[in-house]
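Coming up is one lone chain in structure tokens, specifically the form predicted on its own.
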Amino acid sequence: MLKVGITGGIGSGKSTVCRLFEKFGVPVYYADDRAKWLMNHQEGLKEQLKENFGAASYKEDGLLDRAYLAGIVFKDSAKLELLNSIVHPAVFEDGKQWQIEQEALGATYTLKEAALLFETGSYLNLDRIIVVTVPEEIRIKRVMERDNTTEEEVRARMNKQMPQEEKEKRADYIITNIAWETLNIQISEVHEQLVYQAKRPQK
């Protein structure tokens, strides 16, 4: 089974692309969504977060107080690094177990969708990488509309990610997400190539 990663800068539409791959029956692991689930439900991870960021990290109902945690980490890069060093290994192990399960179910290839695929080093455990790319001005407009935020805030978030050009250099496949018609064609072509590669005898 081929293990494929899919990433792209904020506003590139990674989730939209993944949903189109799912129409071909491709299993997708949404790492960022899964991280949120684990932070709310995995007891070992919850304890680590409480130890490092205080009991107030969780509300009375046992769910993560995202606003409280964000207030700590986004003002302090060292705290953000600490948070990532706790959460990313948990997500990595969870994703690895998921891949084993998908292989047992007979998947030809899987997709792991993550915003920080390169930044966390998790790309090293994948066979191929897809990068979703969109011109910067379109990405900014999309995020401003989606999150009801300002251009300055979007650019600040972009600056915390690896530049799109650098991601493209590391990609095995690039999907340009501008027009719906061309997007479907690109995904169909990449899907066919991945199925072909997955079925070839491995050296």
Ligand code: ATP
The other form holds:
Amino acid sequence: MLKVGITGGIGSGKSTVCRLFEKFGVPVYYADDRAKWLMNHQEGLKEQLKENFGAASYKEDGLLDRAYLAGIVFKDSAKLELLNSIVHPAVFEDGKQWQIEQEALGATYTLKEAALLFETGSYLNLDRIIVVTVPEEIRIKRVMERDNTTEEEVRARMNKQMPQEEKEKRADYIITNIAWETLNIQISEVHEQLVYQAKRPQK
Ligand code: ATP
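Give me the form predicted in complex with adenosine-5'-triphosphate (ATP) now, not the form predicted on its own.
First the chain shown before, then all remaining chains and molecules of the complex.
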């Protein structure tokens, strides 16, 4: 089974593209959503977060107090690094387990969607990488509409990410997400190639 990663800058359309791959029956691991779920439900991870950031990290209902944690890590890069060093390995292990399950279920290839695939080193354990790319101005407009936010806020989030061109340089496949029509064609082409490659001996 081929393990494929998919990434792209904020608002590039990673989730949208993954939902289209799902229509071909491809199993997708949404790492960012799963990270949120694990922080709320995985006891070992919850304990580690409480130990490092205080019991107040969790509300009375047992769910993560995101505002409290964001308040701690927002202005303190060492704390943000600490948080990542706790959460990323937990998501990585969970993703590995998920891949084993998908292989047992007979998947030809899987997709792992993550905003920070390169930054976390997660790409090292993947066989192929897809980067979704869109001109910056379009991304800004789409995110402003989706999140009902300002251009400044979107640009601030963008500036924290690896530049799009850097991601493109590391890609095995680039999907350009400007118009729906061309998006669907690109996805079927990449899908066909991945199925073909998954069935050949690995390099
Ligand atoms: P994030 O990095 O914030 O998680 P993302 O890369 O997963 O975002 P999406 O949420 O899939 O991006 O897409 C961003 C917005 O752009 C969404 O509102 C989505 O509906 C819209 N969008 C995605 N693709 C297109 C397209 N081809 N044409 C028009 N709108 C699109």
